[in-house]
Amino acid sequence: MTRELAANTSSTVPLRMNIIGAGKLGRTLARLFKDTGLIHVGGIYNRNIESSQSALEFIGAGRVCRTIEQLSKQPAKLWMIATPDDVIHSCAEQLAELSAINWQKSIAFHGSGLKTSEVLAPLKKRGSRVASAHPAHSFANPKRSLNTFKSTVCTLEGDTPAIEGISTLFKAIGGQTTTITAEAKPLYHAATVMASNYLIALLSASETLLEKAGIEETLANAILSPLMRQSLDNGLSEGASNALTGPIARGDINTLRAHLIAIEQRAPGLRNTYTTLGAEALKLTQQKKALPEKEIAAMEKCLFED
C-alpha cells in the first residue's frame, strides 16, 4: 500500500479514498489530497445530506452516499474518518460490517488529536492497516486553510505501513509529519487545544473587559490585534519567560490589586481566568529570578488570598 502511494507521485492513476465525516477538517484534507493528483475521491458520507452535498461542492469530486451502507458500492484503498471523536469507534464498527469491501491491505485513518488508532480496531480485525493523523491546524475557514495548510505539522500514530502511507499524502500537500506514541496523545492534544482554542477564549475575555470599559468593538480590535500578534511573535522567537512583560514581570502588586477590584466589580466571572493565567505568569517570572522571592509570594497572595 505504501509503495502504491509512493508510485502514485509519478503516476496518473490516483488511489480511491472514501470519506466519512466531511466537515471542516475532512473536506479541506480531501480537497488538498485530490488536488495533488494522488487521490480520487470516492464516496462522501455525512449524517446530514446537505452537509455531504456542501462537501462535494467544496472538494469538487466524489459521490454523496445517503447511508454508510452505500459505501459498499464505493470500494477504496483509503478510508478517512473525520467524524467527531465520540463516534469514530461506532463508525469503524459499521464500516467493518460492510462485507462487500475487501479490507485487506487498505488504510483507514481518523483525524482526532486525542483518540488513538485503537478506536479503529474493528477495521484492523478485518485486515485494514489503521492510523490516527492529527494536523496542528485551525480549520475554522476551509477555504482559507487551502492556502495556509502548507508547513502544518501532522502528528501520526498507528500501524507502520499506515503511517508510511498517509505520511506520503500529508507531505504531498506540504505538511510536516512526525510520529507520537498512543500514550502521549492526550497531553499533545491538550497542548494544541490550549494554544488554539483557549487563545480564542482569551481573546473573548479581553474583548469583554474592553466592552465593560466602554470601548467600542472596532477600537477594541485595533487595541488587541497588534498586541496579541506582537506578544505571540515575541514568545515564539524569544521564549515565553523572555517575552513576558507587564505588572507581574515587574512586580507591580498595586496594579494587580486594581485589576482584581475592577474585574470583581464589572466582570466577576472573569476573575478566575485572570488569576489562573496570572499564576502561570508568576511561574515564568520566578524562572527568570528577576524578582525577590518575597515579591513573588506577595503577588501570589494578592491573586489568590486577598
Ligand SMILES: NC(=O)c1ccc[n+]([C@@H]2O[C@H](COP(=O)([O-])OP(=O)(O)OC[C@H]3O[C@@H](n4cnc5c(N)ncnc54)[C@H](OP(=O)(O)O)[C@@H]3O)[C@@H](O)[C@H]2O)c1
Given for the second form:
Amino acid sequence: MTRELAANTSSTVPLRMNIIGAGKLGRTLARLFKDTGLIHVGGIYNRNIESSQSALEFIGAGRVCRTIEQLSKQPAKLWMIATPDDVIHSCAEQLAELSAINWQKSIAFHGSGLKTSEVLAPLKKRGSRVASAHPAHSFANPKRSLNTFKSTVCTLEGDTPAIEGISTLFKAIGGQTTTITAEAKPLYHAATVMASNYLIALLSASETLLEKAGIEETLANAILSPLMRQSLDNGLSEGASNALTGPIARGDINTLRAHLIAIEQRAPGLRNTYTTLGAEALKLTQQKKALPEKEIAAMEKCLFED
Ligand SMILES: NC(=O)c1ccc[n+]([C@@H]2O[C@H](COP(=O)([O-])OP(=O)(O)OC[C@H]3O[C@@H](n4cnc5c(N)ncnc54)[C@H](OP(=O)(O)O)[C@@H]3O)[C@@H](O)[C@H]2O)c1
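Let's see the other form, the form predicted together with this ligand, since the form predicted alone is already up.
Shown next: the complete complex, the earlier chain at its head.
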C-alpha cells in the first residue's frame, strides 16, 4: 500500500478512499487529499444524508451513501473514519460485519488525538492495517483550513505499513508527520486541547470580566486581540518563563488580592480559573528564581487560602 501510494505520486490512477464521518476534519482532509490527485473519493457516509450531501459538495467528489451497508458497493483501499471519538469503534464494528468488503491490504485510520489504532481492532481482524492520525490543527472552519493546513504536524500511531501509507498522504498535502506510542496519546492530546481549546476558553473568561467591567464588545476585542497575540508570540519565541509579566512575576500581592475580591463579587464562577492559572504562573516565577521564596509562598496563600 505504501509503495502503491508512493507510486501514485507519478501515476494517473488515484487510490480510492471511503469516508465515514465527513464533518469538519473529514471533509477538509478529503478535499486536500483529492486535490493532490493521489486519492479518488468513493463513498461518503454521515449520519444525516443532508450532511453527506454538503460534504460531497465541499469535497467536490464522491458518492453519498444513505446507509453504512451501501459502502460495500464502493470498493476502496483507504478508509477514513472521522466521526466523533466515541463512535469510532462502533463504526469499525459495523464496517467489519460487511462481508462484501475485502479488507486485505487496506488501510483504515481515524483522526482522534486520544483514541489509538486499537479502536479499529475489528477491521484489523479482517485484514486491514490500522492507524490513528491526529493533525494538530483546529478545523473550526473547513474552508479556511484548506489554506492554513500546510505545515500542520500530524501525529501518527499504529501498524507500520499503515503509518507509512498515511504519512505519504499527509506529506503530500503539506503536513509534517511524526509518530507517537499508544501510551503517550492521552497526555499528548491533553496538551493540544489545552493549547487550542482552552486558549479559546481563556479568551471567553477575559471577555466575561471585561463585560462585567462595563467595557463594550468592540473595545474589548481591541484590548484583547493585540494583548493575547503579543503574549502568545512572546511565549512561543522566548519560552514561557521568560515571557511571563504581570503581578505574579512582580510579586504584587495586593494586586492579586484586589483581583480576587472583584472576581468574587462580580464573576465568582471564574475564581477557580483565575487561581488555577495563577498557580501555573507562580510555578514559572519560582523556576526563574526572580523572587524570594517568602513572596512566592505569600502569593500561594493569597490564591488558595485567604
Ligand atoms: N475539529 C478539529 O479541529 C479536530 C482536530 C483534530 C482531530 N479531530 C478529530 O477528528 C474527528 C472528527 O472530529 P470533527 O471535529 O470533524 O467532528 P464533526 O465536525 O462533528 O464531524 C463528525 C462527523 O461524523 C459524523 N457522524 C457522527 N456519528 C456518526 C455515526 N454514528 N456514523 C457515521 N457518521 C457519524 C457526523 O455526521 P452528521 O453531520 O450527519 O451528524 C459528522 O459528519 C474526531 O475524532 C476528532 O477528535 C478534530
